[in-house]
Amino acid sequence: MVIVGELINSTRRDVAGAIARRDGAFLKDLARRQAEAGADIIDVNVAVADGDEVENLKWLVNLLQGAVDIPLCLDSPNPAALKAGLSLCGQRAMINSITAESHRWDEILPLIQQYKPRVLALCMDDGGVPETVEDRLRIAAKLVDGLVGAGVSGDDVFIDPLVKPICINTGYGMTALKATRAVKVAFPGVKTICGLSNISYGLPGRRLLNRAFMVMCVAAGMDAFILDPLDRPTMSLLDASLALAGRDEYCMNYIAAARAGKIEF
């Protein structure tokens, strides 16, 4: 399983201050503390902060990197800012995201053979946001096939199948779950992806309604989640859950992660 721990966003008030001061301090913290709590790799957005996202960018992966021995993942819109972080970028990043639209992959694709970064490719293309389960696996299929054929190793692939909020429609978690399931058969060396906290947006509880979508996701083979990790219960559930799920041999995993006082009973 890989973390990604979500916090660094510039849509949250605090970190968008925290670039526009430049208040290094907070954010590296920020960062260690994601670390510390079991992320793999720190997602990095900076796309709504005040200021140029070039620079903003560039000045964030620099900071980071001092204050955490973990990769970063990019997470811009911006093909320049992509370019200019990844050039900073001392261990292989991760981009989030390229697409199946052919602007996005042709403004993609280039950085992805010259940087090779882990990749984040979501189910979209010119048609937009699928809505049915086939759809989804079609666009996968052909992102799968276009990222493979340009050098990258499907090892090095995250699909997301797409989770959008039940508040719009109360069956879209089971299509995102199936559309997982369908992945991890027709390519199984191709890893699945999601932001865990798209599925409650716009409704209460939202952090009940990740935890449960979290461990349905787990049984249908998620293998990564972008999520945050400061949240104890999540990530005490997520080890309870790849127990469960037959993905922690022996529970050995689980049984360390208790041991350490990291599991909330």
Contents of the next structure:
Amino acid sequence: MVIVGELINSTRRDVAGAIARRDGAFLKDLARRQAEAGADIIDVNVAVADGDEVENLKWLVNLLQGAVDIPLCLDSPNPAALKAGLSLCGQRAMINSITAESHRWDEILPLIQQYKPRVLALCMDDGGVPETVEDRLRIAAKLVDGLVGAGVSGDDVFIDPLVKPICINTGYGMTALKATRAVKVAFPGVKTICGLSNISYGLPGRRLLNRAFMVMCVAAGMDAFILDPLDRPTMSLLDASLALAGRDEYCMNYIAAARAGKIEF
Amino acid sequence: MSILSEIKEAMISYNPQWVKELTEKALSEGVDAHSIINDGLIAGMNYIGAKFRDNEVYIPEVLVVARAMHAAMDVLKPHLIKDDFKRKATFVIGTVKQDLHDIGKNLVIIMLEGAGYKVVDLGVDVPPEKFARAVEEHRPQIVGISALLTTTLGQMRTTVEHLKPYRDSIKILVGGAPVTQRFADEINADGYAPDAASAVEKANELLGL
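Other form of same protein, the form predicted in complex with the partner chain, not the form predicted alone:
Complete assembly follows, chain above in first position.
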């Protein structure tokens, strides 16, 4: 299981403020705490902070690399920002994201070939946001074939099935789960990933829905999540569901987490 | 309670089947189809719209009421002579080029239709030229432009600029997560709405309805 810590995101007001006033201590602390809580990668999104995205990202990449020794996930659709960030990353980064939309594909693929990051590939193409499981599988095939064909190792490809909110259509939860399963079957060497917050958009008690969805995703074979690792009940449920899904040999991680007092429910 | 109040009541108690049955009953009692729409269905939709704006109801509840409205409209359709039901205005709407998001836009459409607008939905990834063609073809009073990405806000600006030749005959309303009043003013839009329910109020205000 790969955990991408989502908290350094400029859509959060405290983070946008810290970026704008160059409050390095706040942001370094946020990165460190996520790493300590179990994040494997730290997502970095500066898109809606005041100021120039490229300059903001360069500053933040340099700052965070000195604070944590895990990779960063550069979260932007802007190729100029991704390039600037990738060129500064000492460790192999992740990028969030490429899609099969032709303009985005053409702009971002060369960066992937040059810097060889892990790649979050989102199931969207020129036809728009996919509706069905079949649409997602068709777009995933385009992404996987294109990336692997361009020399990316399947192990570095993380397919995001594109989770849509159940408040719009209650079928969207199962669509994402079935698509995850279908991608795992069709491309065994490739990983799957998703965020947890889209699913609960527009509904009350979002954290509860996010957690329940995460458990279902684990059962469907999801390999990675973008989530808030500081949320103890979420992390505890993740340990528990990995054990239940047979993805924790001898339940050793779960036992260790319990012994360390990390299990919270 | 009058049957029209009953229809409104059925709308806001999330009961599409009841709305449909009451609509049939009202017709059989000789109530005019336009009154059913205006004083029953639209009244109910407006009530829910205001609750939604105030965060008192959730999106699925709005969708259930919209479904009730559609079910009733199906019953009423044969009773509305072509073009007899005067829509209050024509609203052309779309998501800008290179942006594929439509959830917010579709909610705005539900609210507008519920409020009696004729809506022409251009879909997502709509280039400026297509907005302009739709203005020429459908002669709307108002155009709504949506964008959900910070990277496509520039397209919103381009689209507004492209519609310049038509500004005497149309109002332009913009919205979407990254859009602000400040941005709307900067690109010279006529109005900005932060959410679907206020989009209707803003449209009414811009058109003096």
